[in-house]
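Given next, in structure tokens, is a single chain: the form predicted on its own.
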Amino acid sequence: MDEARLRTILDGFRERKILVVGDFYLDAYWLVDKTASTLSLETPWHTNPVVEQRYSPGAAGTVTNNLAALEVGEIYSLGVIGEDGFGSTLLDRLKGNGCITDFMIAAPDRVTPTYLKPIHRGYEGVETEGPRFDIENQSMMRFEVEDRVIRALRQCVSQVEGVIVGDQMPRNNLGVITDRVRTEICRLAMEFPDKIVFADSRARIGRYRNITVKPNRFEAKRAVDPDWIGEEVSIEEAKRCGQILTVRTDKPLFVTVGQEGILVFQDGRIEHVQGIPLETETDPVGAGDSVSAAIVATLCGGFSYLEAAQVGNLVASITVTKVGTTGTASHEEVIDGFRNISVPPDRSRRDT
């Protein structure tokens, strides 16, 4: 890939129409000024004065953040939130990013999944992030709400070129992507073979069929060997697991391998897009979501799976340099990052 080809791919993002469906969270950052803390009159505790609040879409919402930064033309969001203040805030932030939220579903018996992240500030401006408070649903969606999700899926899929599934809830059937919703997504992928349907799931990547999936090496290993409890997965083992998964899904797939890049599995071949060396501090939070956004936006433009991996790899090399935040990458940053690569831009290697 040369710069002209990369520009063509990025320019085409403005024409793309992509749906993100799944577990939308609200990331809430509360800055606590400990220097202003006082002893409560009613309790034996010092107060935590919140002097600043920041909110942004998280989990599946992080994918929409990246799609927006990459200037994707139409971004649709489909998730389930509560009829609460956090839900209103999440919708406002999604709309602020240019998302079309017409398919978001509010249910009175659900909470809006929220990660509360306190940032404690002390003297001389020293800041430390404290333990996170997680607000999540503790029961499965009612059948009627599942029906609403499935109807919205069917209504929206005809309007888009690609679907990104964010199956993030760690416990089975407590998030938006229940077994029944997942089955419907796989059915729609067969019904609309011209659509790019793509899933990212920390715990259930092995349950998807007929769609492209993108596990990291550890998720791929656990999908193939559920009893595995190791701590390291080699490139060769990641290749083995990816080959098994691509047979199961009957679709090309990607396996991310951290700093070593991305493995692409297609038509019995394995192509390794090497990682981009970085000489700065990095933060991997949200890197996988930026890869997903870039890959799907590229595939929806009719470009190859190898090119999609190359663009995803490049975008992630930018987002990981944004320490302390869930980073995104603009067109200008992607082009500049491409120019700054010190080795030839097309560094992929084909294996058999």
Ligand SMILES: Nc1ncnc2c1ncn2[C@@H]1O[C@H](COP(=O)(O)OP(=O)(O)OP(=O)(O)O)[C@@H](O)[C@H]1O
The other form holds:
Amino acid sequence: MDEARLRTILDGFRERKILVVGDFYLDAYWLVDKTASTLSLETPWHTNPVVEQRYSPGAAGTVTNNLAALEVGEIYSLGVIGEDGFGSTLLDRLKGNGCITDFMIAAPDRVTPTYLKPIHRGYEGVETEGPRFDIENQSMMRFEVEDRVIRALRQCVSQVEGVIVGDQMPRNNLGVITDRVRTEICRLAMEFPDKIVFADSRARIGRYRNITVKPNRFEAKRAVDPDWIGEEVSIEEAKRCGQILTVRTDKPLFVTVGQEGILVFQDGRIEHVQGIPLETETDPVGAGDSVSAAIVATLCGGFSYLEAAQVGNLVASITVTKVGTTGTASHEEVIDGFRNISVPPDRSRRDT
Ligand SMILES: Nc1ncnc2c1ncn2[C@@H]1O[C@H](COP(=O)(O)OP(=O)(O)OP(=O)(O)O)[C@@H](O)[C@H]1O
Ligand SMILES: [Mg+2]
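Hand over the structure of the form predicted together with the ligand; the form predicted on its own is what we had up.
Next comes the full complex, and the chain you just saw is listed first.
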């Protein structure tokens, strides 16, 4: 790939129409100024004065954030929120990031999945993140709410070129992608073979059929060997697992292998698209979501799986350098990153 080709791919993103369906979370950061804490008059506890609040979409919302940073033309979100304040904040932030939220469903008996992260600030500005508060649904959606999700999905699919499934609720059947919704997604992929349908899931990637999935090496291993408990998965093992999964899904498949890049499985072949060597500190949180956004935006433009993996690596090589935040990447950052790797250090010295 040369720079002109990369620019063509990125420019095309503005024409793309992509739906993200699944578990939209709200990440809430509350800054607690402990230096202003006082002993409460009624209880023997010191107060936690919240002096700043920041909210941003997480989980499937990290994918929409990345699509927005990549300037994808139309980004639709389909998820379920509660009729609560966090739900309106999430909708507000999604809209603020350029998402079309018409398909979001609010249900009175659901909570808006929220991770509340208190950051405690002490003297001289020292900050420490405190234990997180997780607000998640403890029961399955009612059948009627599931029906609404399926109806909205069918309605939205016809308007988009690609669908990204963010099946991220840690516990089975408690999120938006229940077994019934997943079956429906796989059926839609059969019904609309020209659409790119793509899924990411920490716990359930092995349950998808007829669509492209993107596990990391550990998820691929666990999908193949559910009882596996280990620390490392070699590239060879990731290849073996990916091969088994691509036969099961009957679609091309990606396995991300951290700094080593992405393995692409297609038509019985495996290509290893090498990761981009970085000399700076990295933070992998959200790397997978930026890869999903970049891959699907590229595939929807009619480019190859191999090129999609190259763009995925490039975009993730920018987002992982954003330490301490769930990063995103702009076109300019991606092009700058590409220039840095395309010019070997000895050549750059000669040119200057
Ligand atoms: N240290 C790194 N250097 C360069 N690129 C990296 C590094 N770590 C991750 N990446 C990029 O990010 C992609 C995804 O990383 P990884 O395989 O760790 O996904 P993941 O485990 O799903 O991430 P997440 O923590 O977001 O769920 C890789 O394919 C690669 O392109
Ligand atoms: Mg991941």
